[in-house]
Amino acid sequence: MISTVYSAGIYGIEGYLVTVECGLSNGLPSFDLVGLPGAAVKESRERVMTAARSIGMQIPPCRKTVNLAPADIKKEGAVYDLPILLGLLSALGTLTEPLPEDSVFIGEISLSGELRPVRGALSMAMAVRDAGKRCLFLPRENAAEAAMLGEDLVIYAVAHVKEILDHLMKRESLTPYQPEPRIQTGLEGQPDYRDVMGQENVKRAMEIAAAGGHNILMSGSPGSGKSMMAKRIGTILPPMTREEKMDVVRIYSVIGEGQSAAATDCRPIRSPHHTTSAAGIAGGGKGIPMPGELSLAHNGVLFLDELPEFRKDALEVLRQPMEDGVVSIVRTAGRVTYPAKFMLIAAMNPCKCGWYGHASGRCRCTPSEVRAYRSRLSGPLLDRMDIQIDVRPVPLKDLAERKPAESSEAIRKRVVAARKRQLERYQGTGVTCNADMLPAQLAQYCRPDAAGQALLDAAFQRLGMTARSYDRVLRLARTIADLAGEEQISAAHIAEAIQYRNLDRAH
């Protein structure tokens, strides 16, 4: 007898519907899994058979064949344990009721019959919805992320196989999962910009970067506060839209952290060590490539401290995703494209010893050594940094007075207001911030007045700016105008945007 159960799989962050066909026939006892199963899928045989015995469901010795369709996509993970078990029991006639056509089952089964969480639950739930199915049965730990789809899908959170069997055989019905009300997370207990003494110009640059999603590079001697300010960027970032949150949860679900990602409203902030490889930055691994730091920072912040200390190939990986907002990974197992739209915050010392330009005069680096250190960063990478700012040591007077600075909450209000203007301006275009403006939008919304255009033209000639840096100055000026609540970009906005191109002036 043959039975059919519907399940789902994931490739990259895209889910797809899987048809699990279970057939029983006479012959020597065997258990064959076909349909390009991975190692974890092949091990389902032992888990399923032992779990069946644990719940008192004996599967007699016979020839068992399980086909996972479509057969041309490699299946990874233990997500098919539950549908395989249900399919075998249905083929045996153990289930007194036929398996519902509108339901999908996913979940790993322990040897005792408990359901364990799987990766990619939200993406698979989206695939189930798009396939026209109505119900999804999945492990309890995955219910919160799958329920982000709202009322488009009926979610059943299950802890043990017996619960599903009782439901299917109409002995005891399961109750659809109802997500608990979310509590908005505040800024209490988090690092605050009021703790940063002085550095008003740098805090202003961080505010502009957060408001428009711009990349920022800070250069300064050790102890000047670069890392301190970067670690507080999360307290002034605007909240994510629903679409942004869904994308973030889908990515983190692939690495098994979807539950924690669904429980927070904070944008992701990633801070990899400078020894991280290019594959760790971009993504990769055995089998289907996994997301790297670029994708894990999607819709959030990627903070690279000690930027010149990163391997050159790891830094060059950044260039294409910074422009396109996606990273494509090609391996022998296939090609996967992950979203990678992030705000890059980088910090570096001005020289190898770190004290070049410091008032103490302790730097002993020669000019050629300083140039060699800075040359570790390629011109194309620097050109993609919207804000390039020197971070000077905090004066002793500011340290001694310890005057309270402006709080993160006050800064965040201005950032949120500016980002709201951008969302309204680009509504329906897929663009959410000024840093991601398309060329047509740049021409429409970034027209400075006559004085501003004259100033920009002069700076272009004097600083030897590229077409890319020219456009980035315009985007930056648009954000500065948004923070000021002005529609017209003026010479003052252009002037402030230009003064954030420190490395252009240095070269």
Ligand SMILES: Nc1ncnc2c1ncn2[C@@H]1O[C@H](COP(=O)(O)OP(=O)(O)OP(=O)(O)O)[C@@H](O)[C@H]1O
Contents of the next structure:
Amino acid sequence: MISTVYSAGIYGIEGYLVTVECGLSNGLPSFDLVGLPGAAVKESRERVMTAARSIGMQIPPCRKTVNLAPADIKKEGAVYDLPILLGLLSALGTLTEPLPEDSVFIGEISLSGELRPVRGALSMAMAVRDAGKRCLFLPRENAAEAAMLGEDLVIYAVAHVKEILDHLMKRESLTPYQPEPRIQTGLEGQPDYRDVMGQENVKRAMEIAAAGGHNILMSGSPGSGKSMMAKRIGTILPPMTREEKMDVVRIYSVIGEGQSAAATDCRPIRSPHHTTSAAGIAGGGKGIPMPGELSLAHNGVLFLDELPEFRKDALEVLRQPMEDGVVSIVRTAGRVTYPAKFMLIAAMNPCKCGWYGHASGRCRCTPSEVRAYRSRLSGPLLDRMDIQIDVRPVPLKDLAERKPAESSEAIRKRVVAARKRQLERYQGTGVTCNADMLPAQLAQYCRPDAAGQALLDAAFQRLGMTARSYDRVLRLARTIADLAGEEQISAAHIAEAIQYRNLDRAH
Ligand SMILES: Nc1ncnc2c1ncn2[C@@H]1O[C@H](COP(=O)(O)OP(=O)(O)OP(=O)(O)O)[C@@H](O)[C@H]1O
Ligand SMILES: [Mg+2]
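Target state, the form predicted in complex with this ligand; input state, the form predicted alone:
Once more the chain from above appears, this time first in line as the rest of the complex follows.
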């Protein structure tokens, strides 16, 4: 007797439909699993047999063969426990009803028959929908992410195998999952820009960065508030569009954090420590490579505090994704490409001791030591930083006054308005912010007026700008004009944008 059950798998963040065939025959008792199963899939055999016993279902000793198709993709994870169990019970005739053709089953099973969450549920749900299936049975914890697909799929959130058996044998029906309405935005109780005294120019730069998705590098002496300001960026970022959020949840789902990612509209913020390895930044690991920090920061922020302290190879892997918005990881198990379109916020001291340029004259570094410290950052990396800004220590007057500064909420309103202009401008092109503008869009939307163009040309000569930084200045000026609610880029916008290219000057 042979039965067929539909399930799903993931490779990177791409989901695909899996057909699980279970065959039973007489002969010496055995349990073979074929179709490129990984270690966790092979262990399914023990889990399934024990779970079947504990829910009172007898699987008699016989020859059992389970085939997972397509056979050429390596299967990982414990997703197939549920379809294998259902397939065996169906082949045995224990299930009194035939398995529905339009339904797909995924889930790990505990020894007592409870369903455990799996990784990649949203991507699998998308594949299930695209394959034309209508119903998806999956562990309760994965329901919220899969439900992001809306009306396209009927989702059944299941806590125990018994619930599915009762449903399939028409003893007691499951009700389709309904997502709970969300009330919180996720911004409640986060530290606010209101606490940051003075530093108006840096906060302005942060606002521009947030509005257009630009990279920003802050350089300044210890205690000047760089980390403090960077940590508050989440409170002024515009909310994600539906598509942006889907991509984020798909990535987090691969590392098993889809449920919490689905519960918030806030953009992800990652701040890896400077000891993080290149593989930790780019992604990797045993088996099918997992997403790294770059991908976990997709559509959000990658905050690298103490930038020059990062390992050289870890900084190198940033370069290509910063240009392409994707990261490719090649391992023996295969090649995987993950999205990695993030806004980079970096902070650094101007020299090893940290005090170079400080009014106290405390710095004891020699000019060559200062140069050596800065040269840890390669030219190509600096060139990718749209905004480069010196953070000066807060004047005592500002600190002593402790007058609450402008709130994050007020800044965010302006950022959201500027981002809305961008979304409307780039509608249907896949681009969502000025930093990601395509070359054709740059030519179309970034034409400064005559005075602005003259200013830019002069700066190009004087600062020895590269073609890339020239384009980046234009993009930045576009955002500054958007914040001002103006369609025409003027000399004032260009002037402000150029002023943020500090390091072009220093090098
Ligand atoms: N503008 C400011 N307004 C209020 N408090 C500030 C300001 N700048 C710094 N501080 C105070 O100083 C502390 C240290 O600031 P922060 O850690 O951001 O400095 P930093 O520039 O990152 O220094 P380092 O280079 O050592 O990392 C903050 O936690 C805050 O208490
Ligand atoms: Mg700091």
